[in-house]
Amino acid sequence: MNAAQRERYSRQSILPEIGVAGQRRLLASRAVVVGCGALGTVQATLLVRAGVGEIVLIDRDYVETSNLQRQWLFEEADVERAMPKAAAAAERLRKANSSCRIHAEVKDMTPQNAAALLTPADAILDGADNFAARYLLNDVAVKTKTPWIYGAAVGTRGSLMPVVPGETACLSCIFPQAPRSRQPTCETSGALNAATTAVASMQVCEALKILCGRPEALRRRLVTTDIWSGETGSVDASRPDPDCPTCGRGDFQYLNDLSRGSASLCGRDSVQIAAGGRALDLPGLAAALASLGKVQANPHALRFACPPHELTLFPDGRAIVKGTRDPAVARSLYARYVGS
C-alpha cells in the first residue's frame, strides 16, 4: 500500500480481523453485485469504501421514485433522468472512491450471459429480486468455483448464507426447487429500510472474511432475522448435500435453460423484453418517436410515454414496458414502436 491508502483504510487495517496483509488483498480483488436496489446499493458502497479494488455491478432497471426510501445511491435528479441503476450507482460510487475500478453492466443476466457477467469474481453479492437470478447465479458459482453470499429481504425480516463451492451447502442443497406459491415483494409488503441495510451490511461483513483471506471466519449457516422485533435464527449450512440436483449431481438447470424471453418485474406492473442481444440506435430511436409522444434519452437508456404506457429502452435491445403484466400486450407495443 501506497501512504495515501494506508492513511485511507487505516481504521480497517487496524483491526486485528483484517490487517494490513487483509486490507492489500482487497486491494487486488474483484467482486461483483447483482442488482443495484435495496441491498446491492448499499453492498457496492460498503465494497468501495472498504477499498475493494475492482467492481462490477449488474442490474437490468432503472430508478424510479419509489426506489429513494431504501435505495442509498440514488437522488431525485436520476429518477428525472431516467437513469438505469448500474449507471447512476457507478456515477456515485467512482465520487466516493476514485481509485476504484467500477464497471456497469446495465444488462439483464441470463443463461446466455450470465457466465461472462459474474466471472472473474473473487466473490459474488447477491442483491436479485427474484429466485431465478438466485438459482442462475447459484449455477455459476457452483460450476465455476466461485464464492457467493446469498441475500433477500423484505418487510422487516431477511436472510442470507455465504456459499463457498465445494465446502458449504449451495442454494439448492437447502432449497431444492423455488417457491411455487406466490411470494412477498416490496411492491405487495413493502420494506423498512433498516431492515434491507441490515441484511446486506451482513452480506458485506461475510464477502469482506473471504476476500481479506479469512475464509475460516465465515458463518456457514442460513442466518434470518427480523429487524423489527430482534428475532433470528439459523440453519446449519456447513456442508454440501451429495443429493442436491447442483452441487451435488451437477444438473444445472437455470444455466441450461436458454428459453426465456419476457418476464413480469417483482410484483410490479411491468414486463421486461428480452431482444436477444439486439442492438439500437437510441438518438435515431428517439428522434422518430419524438412526434408519438413524451421522449427522455441519455447514453444509457430512452424513455418513451405511450399511455397507459411507457417503454423504457436499452442499447442491447431490451425493454421494461410499464403499465401491463401480459407478455403479449408488452411485446405487441415493443413491436410496434421499436420493431419486431
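Residue numbers count along the first chain shown, from 1. Only the largest set of C-alpha atoms that superpose within 1.5 Å between the two forms is called the rigid core. Only a predicted model underlies this, so the values are computations on that prediction, with no experimental measurement involved. First, how it differs from the form predicted in complex with its partner chain.
Annotation: Cα of Arg331 displaced by at least 2 Å between these two forms, core superposition. Comparing the forms between these two forms, the C-alpha position of Gln296 differs by 2 angstroms or more, with the core used for superposition.
Taking the rigid core as fixed, one finds a CA shift for Ala287 of 2 Å or more between these two forms.
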The other form holds:
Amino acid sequence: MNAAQRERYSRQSILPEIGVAGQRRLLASRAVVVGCGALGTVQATLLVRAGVGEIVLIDRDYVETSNLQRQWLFEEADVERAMPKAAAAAERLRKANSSCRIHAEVKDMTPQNAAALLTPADAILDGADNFAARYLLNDVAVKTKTPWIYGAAVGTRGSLMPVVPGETACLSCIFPQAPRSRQPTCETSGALNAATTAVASMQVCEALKILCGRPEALRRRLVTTDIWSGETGSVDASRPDPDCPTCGRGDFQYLNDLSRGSASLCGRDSVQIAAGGRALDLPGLAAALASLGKVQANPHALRFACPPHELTLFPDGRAIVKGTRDPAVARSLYARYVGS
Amino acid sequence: MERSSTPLAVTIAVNGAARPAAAGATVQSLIFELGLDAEAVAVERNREIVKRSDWDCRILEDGDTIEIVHFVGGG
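Please give the other form, namely the form predicted in complex with its partner chain, since only the form predicted alone has been shown so far.
Okay, now the whole complex, with that chain kicking things off.
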C-alpha cells in the first residue's frame, strides 16, 4: 500500500478482523454485483468505499421515481435523464473512489451471457430481484467454484447466505427449486429501506471476509431477519447436500435451459416471454395487482396495464409485454409484477 | 419409580416459542399445520438442516428445537 492508501483505509486496516494484509488483498480483489437496486447499490457503495480493486455492476433497468426511496446512488436527475441504473451507479461511485476500476454492464443476464458477466470474480453479490436470476447465478457460481452471497429482501424482512461451492450448502441444497406459488415482490408488497440496507450490509460483511482472505470467519448459515419486529432466525448451511441437484449432481438446470423465460419479439411493439415451467395463479395475481393498475382477467388470461406497458399473462406462465421491443424491459416487468 | 409411557403429545420449540405437537407428527405435518408453503421455507431441527426429501420421515421428538426460515426473493 502507498501512503495515500494507508491514510485512506486507516480506520479499516486497523481493525484486527481486516488488518493491513486483509486490506492489501481487498485492493487486489474483483467483485461482481448482480442488480443495482435496493441491495446492489448499497453493496456496491460499501465495497467501493472499502477499497475493492475492481467491481462489475450488472443491471438491465433504468432509474425510475419509485426507486429513489430505497436505492442509494440515484438522484432525481437520473430519473429525468432515464439513466441506466448500472451506468448511474458507476458514475457516482467513480467520484467516491477514483482508484477503483468500475465496470457498468447495462445488460439482461441470461443463460447465454451469465458466465461471461459473472466471472472471473473473487466474490459475487446477489442484488437480484427474482428467483430465476438467483438460480442462474448459483449455477454459474457452483460450476466455476466462485463464492457468492445470496441476499434478498421484501417488506420488512430479508435473508442472506454465503455460498462457497464445494464447502458450504449452495442455494439448491437448501431450496431445491424456486417456489411455484406466487411470492411477494417489492412491487406488490413494498420494501422498507432500512430492511434492504441491513441485508445488503450483512452480505457485504460476508463478502469482505472472502475478499480479505478470512473465509474461516464466514457465517455458514442461512440468516433471516425482520428489521421491524426484531425477529431473527437462521438454519445450518455449513455443508453441501450430496443429493443436491446442482452442486451434488452437477445438473445446471437454469444455465442449460436456454429457452427458459426467454424473450422474443412478437408483433410491432410486443415481446413474448416463454413459459418458465411454473404455472401462474391468475386469480391470486389479479388480486395482488389490482391496487397497482387496471386488471382484466378471465380463466384464460390476465391483462394488466402499467403504462406505457401492458402485460398479458397466461396460466402456463407465458406472457406478452406490449409497449416495448426490448426483451430486457419485458423480462424486468415480468420479474417485478409476476415474480420470476 | 414412575413408569414411562408413550406420550400422546410432545413439546417442541418453533423459532423459540414452545408448542405442542401430536405424537408421531413429522416435519412435513408441522409445516402443513403452520399453513406454510413447503417450497418457500427451510427447516432446521436441533441445529441440523432437514432436507425436504426427509420431511415426511423425520418424526418430532420431545424437546426438539425447530427453526424455520422463509425463502425471500425480492431485492
